[in-house]
Amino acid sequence: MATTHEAPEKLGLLRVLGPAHVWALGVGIVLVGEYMGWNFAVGKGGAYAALIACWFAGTLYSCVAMIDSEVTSTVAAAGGQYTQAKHIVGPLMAFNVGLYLVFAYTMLEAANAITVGFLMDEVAKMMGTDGIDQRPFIILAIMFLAWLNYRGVLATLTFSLVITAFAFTAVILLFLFTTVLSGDSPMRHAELMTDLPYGWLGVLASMHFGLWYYLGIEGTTQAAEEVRSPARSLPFGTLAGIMTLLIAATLTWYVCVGLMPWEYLGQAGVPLFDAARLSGSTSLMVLLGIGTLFATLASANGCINDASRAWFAMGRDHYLPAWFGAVHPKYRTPYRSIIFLVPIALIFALGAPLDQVITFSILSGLLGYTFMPINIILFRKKWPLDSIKRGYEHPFHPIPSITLFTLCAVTYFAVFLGYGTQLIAMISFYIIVSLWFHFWRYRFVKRADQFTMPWPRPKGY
C-alpha cells in the first residue's frame, strides 16, 4: 500500500480580536501611568512643569499613534514596530526596534509589579499594620498573569477591557465628584499651585516622565497577527486610544495638584489613590485603590502580551533561536516567549528602584519612537499612497515626522539631565547586542523568507 507524506500544518496565531480589544491593549497598557509614575515629573519641576510634559507628550504620542496607525494597518503582522522595520528599512534596524519593544514593554510590566505589591502594602497599613512583605504580591501578579497570556490571547485581551474600562471610568468619576457634583469641592489649586520652583530647567527635565502618561499606546500594533480586521480595527482602537489618553492624563493631572502639594506628589507613589483619600470620601478612595489595582494589571497583562509578540516575532525569523517562534499547539500563543520573559521582569521587579525601571522603559521606548520618522518617511518614498493599499493615511506628512523626531531629541536631552549614566549604560548595551547580531547571529537569518507582504517592487528599485 502507498503511503503519503503530508507536510504537518504550521501553526499560527488565532484571528479573534476586534477594534474594542485594540483599544484595551493601548489604553490598559498605558492607564497605569496616571495612576503613578507621571508624577515624578512634579518633583521635576512643580506642578505647571508636569502639565507642559503632559501636552508635550501628548503631542509625541499623537505622532506616534498616526504613524502607526498607517504603516500596521497595512504590514499587519506580529512583532509590530519591529515587522515594520524588518519590511521597510533593513535587518539591523529590525533587531534593534525588536529590542526595544521587548525591553520597554518587559521594564513597564516591572513598574506594574512593583506599584501592586507598593498598594497591598499602603492598604494593609491603612488597616493598622505595620505593613506587609510585598515580594509575594509582586510574583503572584506576574505569575498569574503570564498564566492567563499562556492560554489564549481572546481571553487576556476580554479581561483588559473590563478592567481597563472600570480604571478608566474610576478616573471619571474622580473628577466628577471633586468638581462638578461636589457641593464643597476639596480643591485648592490657588493655595496649591506655584510658580515654576526650579525654572524652566525644571520644566524639560520633567519632560523625561511626561511619556509615562502614554507610553505604551503603540502596543496596538502588537496585536496586528490576531485582529480580524487589521486595516479597520488597528487605526480605529489605536487613535481612539490615544484621544482616551490624553483626557485621562489631562483630568489626572488636574485633581492631583489640586488636592495635594507639589512636594508631596512629586514622590507619591500612588497618586490616584492619595487624591482619592484626601477626597474625604470613603466611596472614591475604594473606588480608586481598585481603579489602581486593575489599572496596574491590565498594564503589566498587556505588556506581558505585547513583549512576547516580539520576541516570537524575531525568533520566527530567526533574529532570535527558532526556538522562540514556537505556537502552542492548543492555545495557539507563542508560549515558549511569555514563560522566558517571565524571570526577567521578576529579576527587575524583585531587585530595582521604581524610578530607575520606569526610566529603563522610556528610554528603550523612546529609542523605538526615533526610528518611527524613519521609517514612515522611507515607506511613503518607496511605496507611495497610490502604490499600495492602505488601512489609513495619516495627514500632514512629513511634518509629524519632523515634529515627533525633534520632540524625541528634546526628551533625549530631559533623560541626560537627570539618568545621563543610565542613558549611556543603555545605549551602549544596545551597540554591543547590534555588533553580536551583525558579526554572529546574522549568518542565520534567512531575508528571502522574512517578506511576506505581497507589494509591488519598491519605487526606483
The other form holds:
Amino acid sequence: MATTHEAPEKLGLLRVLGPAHVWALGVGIVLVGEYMGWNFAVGKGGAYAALIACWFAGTLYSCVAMIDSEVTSTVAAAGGQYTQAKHIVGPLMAFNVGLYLVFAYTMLEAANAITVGFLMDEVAKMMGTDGIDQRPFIILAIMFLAWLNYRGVLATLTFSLVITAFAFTAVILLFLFTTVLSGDSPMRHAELMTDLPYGWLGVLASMHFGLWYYLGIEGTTQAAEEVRSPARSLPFGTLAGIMTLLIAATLTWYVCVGLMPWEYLGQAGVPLFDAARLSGSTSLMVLLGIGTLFATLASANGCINDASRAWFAMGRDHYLPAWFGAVHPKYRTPYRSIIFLVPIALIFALGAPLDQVITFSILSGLLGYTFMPINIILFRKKWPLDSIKRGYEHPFHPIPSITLFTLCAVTYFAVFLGYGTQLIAMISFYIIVSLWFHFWRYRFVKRADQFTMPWPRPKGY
Amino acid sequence: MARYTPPKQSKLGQLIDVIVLLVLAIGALYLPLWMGLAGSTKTPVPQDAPTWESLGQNPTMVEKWNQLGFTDPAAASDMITARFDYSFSWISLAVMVVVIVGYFVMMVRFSETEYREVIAEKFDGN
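Complement to the form predicted on its own: the form predicted together with the partner chain:
So here's everything in the complex, that chain up top.
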C-alpha cells in the first residue's frame, strides 16, 4: 500500500476485456454451483425434484440474462444492475441493488473458500490422515485472489478464463467417460432413482437451492466499464454463458443421480468429486478434484471482481463514503473496495456453516432478480424502443418479466419453507438501511450526477 | 432549477457511516445463527439394529454406499432416514408476504421521490 495514493476522480477503469472474458466472468462465478451446493436441492425434494428445479431455475435465469442483456447493452457502466437502477428506478433502489450485489457475491466468495477447505480436508483423509485444519486454506484462497484482483482486471479474468475452461471440460469428460465412452457404464439410474420423498411440496422447496446452479450469471454486467465493445460483448458473453450453464447443470444432475443414492447426494460437500470417485477411475477422480478446486477459485475470483466493482461504484456516487471510489493509480483497479471486502468474506467463511452462507447469497440474489422485472418494465415505459439505441432488444416483452416475477415468488416460498427466519432478518436489514439511506445518507449525493447516460428525458417526467 | 449542493462529510462521519452499515449487515446475517433460529434441520428416525433392507436400500444402493465408505448400515441410518419438516403456519406466510411486498413498495415510492429530483436537476438545472 506504500506505493499507492488517492487517485484523482477522473481516473477510469481500463477497457481491455472481450466477449470471452465476459463469458468467463459469468460462467466462472457460477460453474462452482455444479461442483457443490446444487445438490442440496436433492436433499430438499429428491432427485427428480432437483431436476425440475434445475430447469425452472434455468428458465428464471434465462429471463434474467435476456432482461439484463438489453439493459446493460445500453447502460454500459461499472456497477451493472446498480447503475441500471440508478438511471431507471431511482437512487434508493440503486443503493439496495448495490448491496444485493455485494452481499450475494461476498457470501458466494465465502462459500467457495469453505469448499476449498473442505476439499483439502477430504483429500487429506483419502491419503490416510485424520483430516487437516481447513482454516489456513480458506484464508489463503481469499487473500491470494484478492491480491490478484488488486493487481489488475485483465490478469484476473484471464486466469478465470483458463481455470473455468478446465473446470467445464472436466464436467464434460466425466459425463463422456461414465456414459458413451465407457464399455461397462457405472451409471445405475433405474436402481437409484426413487419417487418424490416429499411429494410436490419438496419440488417447491428444492427451488431454494435450484438457484445455485446458475447464481451469479448476472455478474457479467459488472465488467461493463472494462469491456472494449459493451453493446456486443455483454449480450454475447451473457447469453453464451447461460447456455453453457444449462448444459453443465443438466449433465451434472444426470451423472450424480446415476452414481449415488439421493440421501447421500443431498448432503454431499463435493458431489462431482464424489461422482468421479464412484466412477472407478483414478484419473477422473484427480481431474474432478482439480476441477472442483479450479471452479471454486474461478468463482471466488469473479465474486471479488464483481462485489468490489459494485462497492466502488457506490462509493464513487457517494452512496457510501467517497473514499471507496478511488482507482489504483498504477493497476487501475478499485483497490480500496477489494481490500475492504476481504475481512467480511473471511468472517463468514470462517464462522458460518456452508448451507447458511449459500442461503445468504441466494437471498441477496433473489432480491436482485425481483428488481429486474420492475427495472425492465420501467425502462421500456420511460424509454420506448424507438427513443434510444439498444445494443440488444429482448423478445416477447413482457412475458420474460412476468415469468421471472412468478418464479421469484415461488422461490421466496421455497426459502420460507426452510429458512424463513433468515429471509425476514435479511429483509428487515434492507428496510432499516433503506430508511438510513433515504433520511440520512442521500443528503451527500449530488442529484444530477446520478444520471450520466446521454439519453433524452424519460417519458412522464 | 437551482442545483443541490451536498454538505461535505468529515472523515469521522464517513467512518461512522461504514461502521453503522457493517454492524447492521453482519448483525442481521449472524443474529439468526446466534439465536439458533437459522435454517431447517433434518430429523432422523432412529432404528434399532438397522439393516440395509429395513432402510429400504436395494442391492445397487448398498453397493454405492459401500463404495462411499459406509459398510455398516448403522453408520448411514441417520442420513437415510432424516427428513425435513415442511409444515408451516399460514400466519407466518402472510407476515412474510406483507414484509416483502411492503419493502418493495416502500423502496419504489422513496426512489420515485428521489428520481424526480435527479431528473429535474439533470434536465432543468443550470
